[in-house]
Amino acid sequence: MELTVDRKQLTDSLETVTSVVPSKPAIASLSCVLVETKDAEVSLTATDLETTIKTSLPATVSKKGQILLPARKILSLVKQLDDKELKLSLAESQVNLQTSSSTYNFFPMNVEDFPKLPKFSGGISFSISSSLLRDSIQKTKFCIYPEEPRPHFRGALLDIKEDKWNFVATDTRRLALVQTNLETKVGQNVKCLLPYRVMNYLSSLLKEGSAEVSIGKNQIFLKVNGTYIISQLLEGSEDFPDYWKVIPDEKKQQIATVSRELFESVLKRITLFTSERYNKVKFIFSPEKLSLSVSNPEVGEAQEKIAIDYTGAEQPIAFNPDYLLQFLQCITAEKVIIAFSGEKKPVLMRPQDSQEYLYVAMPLKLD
């Protein structure tokens, strides 16, 4: 095998399949690339045995072949050098990396030891903009808890009907919705759960025009950019809750309107007041105007009070203030509805001007 290809483009690849490799893999060659020629390309490919990603680029292939590389340590090596082309080829029994004034050797791994590629089959496929994947998926996984013993909270629920499509995430104390219009209908309604670090994934590789996904099984195959990706779905979608009847009704609360980033900025002073031990703010809601304060016998006491657009009776409620500013740091709109019923009853937020984004979240004790 031979081959000349842009370090910056190797680099991306690189960093793009390595992101999957595991930190203390069980084999050893779950470790490394998988490096393929074709005819005007090379491909890249890595996997954890559960997740897998493939990603090509162009090149020039003087020789075609296979090689297996250490993952961590040729992309080390890559984001390092200068040049601006490299040359990649094997000799006898090492894989020789050259740029125009440095020569490295690689002692490769035996291809054979990669594990085989899954296939996928079956199931239903469509196309999703980019941003819209990208923005359903930030605005859900700060809710979802990776270690949680329970699989079907690990991940987010895909929860498809015709051309509706929800993503939803909870952890059983926040939950956060957001509803979009696929362009063309799916033959078949569809729930399935997808794992946190698939997520992560595709947050870095989603920028332009569309994602390809197909759904079987127990597999979900995307296609991005160039790049793709199959993995397993988690198991449990049919013990995910039923989250339309977590989400309170709005037209039964009382619905207080606030400015989104004066909101923002006062938590964040608050919150310089809470610790670990004392993370609780206390939300005074009256006419027109919204109480903040903080008690904490660790730090001091903090107290705020700002104009809102609410003409209810007064209702106090304890919040995690983290909780709050994680939705409002995804959001964009001028104000914020919050919508409430008591101080132990679940609180809906979204974005004044869509209902395509609901955010719900559980108070805290007052006392």
The other form holds:
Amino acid sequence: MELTVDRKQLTDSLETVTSVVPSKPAIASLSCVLVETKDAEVSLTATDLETTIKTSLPATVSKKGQILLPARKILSLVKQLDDKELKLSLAESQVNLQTSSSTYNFFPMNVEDFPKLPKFSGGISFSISSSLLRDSIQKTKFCIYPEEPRPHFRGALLDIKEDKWNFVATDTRRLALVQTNLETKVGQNVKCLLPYRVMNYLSSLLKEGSAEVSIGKNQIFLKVNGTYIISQLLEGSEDFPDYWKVIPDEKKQQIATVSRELFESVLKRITLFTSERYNKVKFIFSPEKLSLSVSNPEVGEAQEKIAIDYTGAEQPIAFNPDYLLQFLQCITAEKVIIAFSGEKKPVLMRPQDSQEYLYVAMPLKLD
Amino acid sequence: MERVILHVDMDAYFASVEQQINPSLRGRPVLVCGNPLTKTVVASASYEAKRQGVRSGMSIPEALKLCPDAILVPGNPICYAETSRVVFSLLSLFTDTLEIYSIDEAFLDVSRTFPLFGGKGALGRRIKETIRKKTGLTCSVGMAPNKLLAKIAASLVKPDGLRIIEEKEVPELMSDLPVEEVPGIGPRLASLLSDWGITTCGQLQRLGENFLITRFGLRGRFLYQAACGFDNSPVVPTPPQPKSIGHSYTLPFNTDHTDFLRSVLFRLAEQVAARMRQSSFHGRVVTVCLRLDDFTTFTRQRKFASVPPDGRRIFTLAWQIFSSFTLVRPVRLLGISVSELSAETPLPLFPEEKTRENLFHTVDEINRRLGENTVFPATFLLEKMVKPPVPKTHAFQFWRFKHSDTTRIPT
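Form predicted in complex with its partner chain, following the form predicted alone:
Okay, now the whole complex, with that chain kicking things off.
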């Protein structure tokens, strides 16, 4: 094998695929990236057995072939070089990486050791705008704890019914939902659980344009800007709780409207007075006024009042401020709607200008 | 600097708390017993009952024989713990070095603070007065140059007394002090010593340190030092809330039997969860501790977003950690703990979770009223059902080698 590639393009592509390389690989070949030539292209593939990422970049191929290279090592090396072009070749028992002034030799691994790529067969295919998928991921990701023992809470649920797109994640104490109407109907209903890690890979990959998605029985296949991702889906999409049941009906709630920027800055200051052990912020909604206070024996006390649009009766509610901050940091709307009905009832929040992003958080016990 | 240690010991604690809650019990012999269905022993007797010879730990029939008009009251641990918290928070007004020794006892290092309160006597009286005013309870206070003597001082003046032991009176006091007054010398040791004709600490001192060490080993040194009234152990401040909640268990036999270890781990997880629920804690870090038969000990921990007080969930996390160990030898001890505790956790969102939390609440309440493990997960039975493993003789290993597939236990 022999080829010449642009160093910058190689770095970018290596960065994309290396994200999937496990830090403690079960077998040695998983720490490698598979380099294959194809006409005027070279493709890079890495896998952790659950997720496989494959991407390709233009190259001048003078001899066809395949090699395995240690992914993290080659990435660091290529990043640190400053030549414009690199030459990669397999000669006898060594892989050479050459620049105008340097030569590096890797002992190659046996290409046969690299796991066979999963074949993707059948399933529901559709195309979706990258920005919708990226938004859905970024606005729900913070609700997921990847270490959660129950598999159906280790990822986000993608629930498509005809042209209704619902992307939802929960940690059983709060829930984030991105809902929208798709421009084109998807042939069949979809209900699958996207693993947290795949969401991470995707959020850095998704930029402009659209993404091709195919969903099989327990696999998902995505094509984004020339990069392919095949991943196992999480099991247990049928165990995912009925999320519509816990989203409060806004019409039956007391509604307060508050400026997002103000709310966020107040919460950030108030959070300085919380600690791991004392993370309770007490909210008191009263007509035209919201007062927030925290009392922490480890730090001290803080109190702030802000003006809000609210006309109902006085209502105290306690929250973990992180729950609200993470939501506020996901949106850009000028105002936020907070809908509540009692100190122990779920609280619904959303940007004022849109129904497409809903966030439900449970309060803390008031004492 | 003069070292001044203060020991506070509440008088007939459980019984006095009951008398405070229910005024009709005041002035009458009250026996607090473990639990109403299995009233077997006296947990605490009021001074009215103690005067008639009843002691804590006596069986109920025995106590009733001595004190036929005694009133039996079932114990109310939550209430005692709550009262203790009040007492300890009052005590923390007098020093920053407060060691909570038991539910009704505490040591205070007041070396630096006693002059602020007008001297030792004034401080002692002030503490007794504060506790009496706020809780209605009486206590005995002992002050001395070390913890051992402070505890002895308090026990000498029970109930409702105050005793200050000065450094210079120690030798004289100790020489005549009966050995059973020394904390750490129980009735068995006392009777052994009395067989040798030794009844006072002075006599014990005269046996000499070397003799005691030869006879009792390391404990001999403690005995000698205690007999001299010497103790340099520091007052270790108790953190206001626990840093972690954990349980460990030394197995009845060393084993690498996965099913057995699994069931023990499950029980420990349930126990940890129950204690977390008691103080309504959630945690973040799960630690699994493992001791092998050669006493090598391993601990591994992992941080999670949230560890709820749910035995099954804690077990799943602990089992993940446990599975990352490669067992090279049989296990002797297993332990689980949960740390980075926080008291504030949002309510559950989904009805299924609410049902589960209600279930825990009900089970905990049943167990609180009717005794530990009245209701328990059926998985606990596994621990008893799993047969003790066959010792690993050569033959067994050979058998295992031949049938390696059949000995693998599904996880």
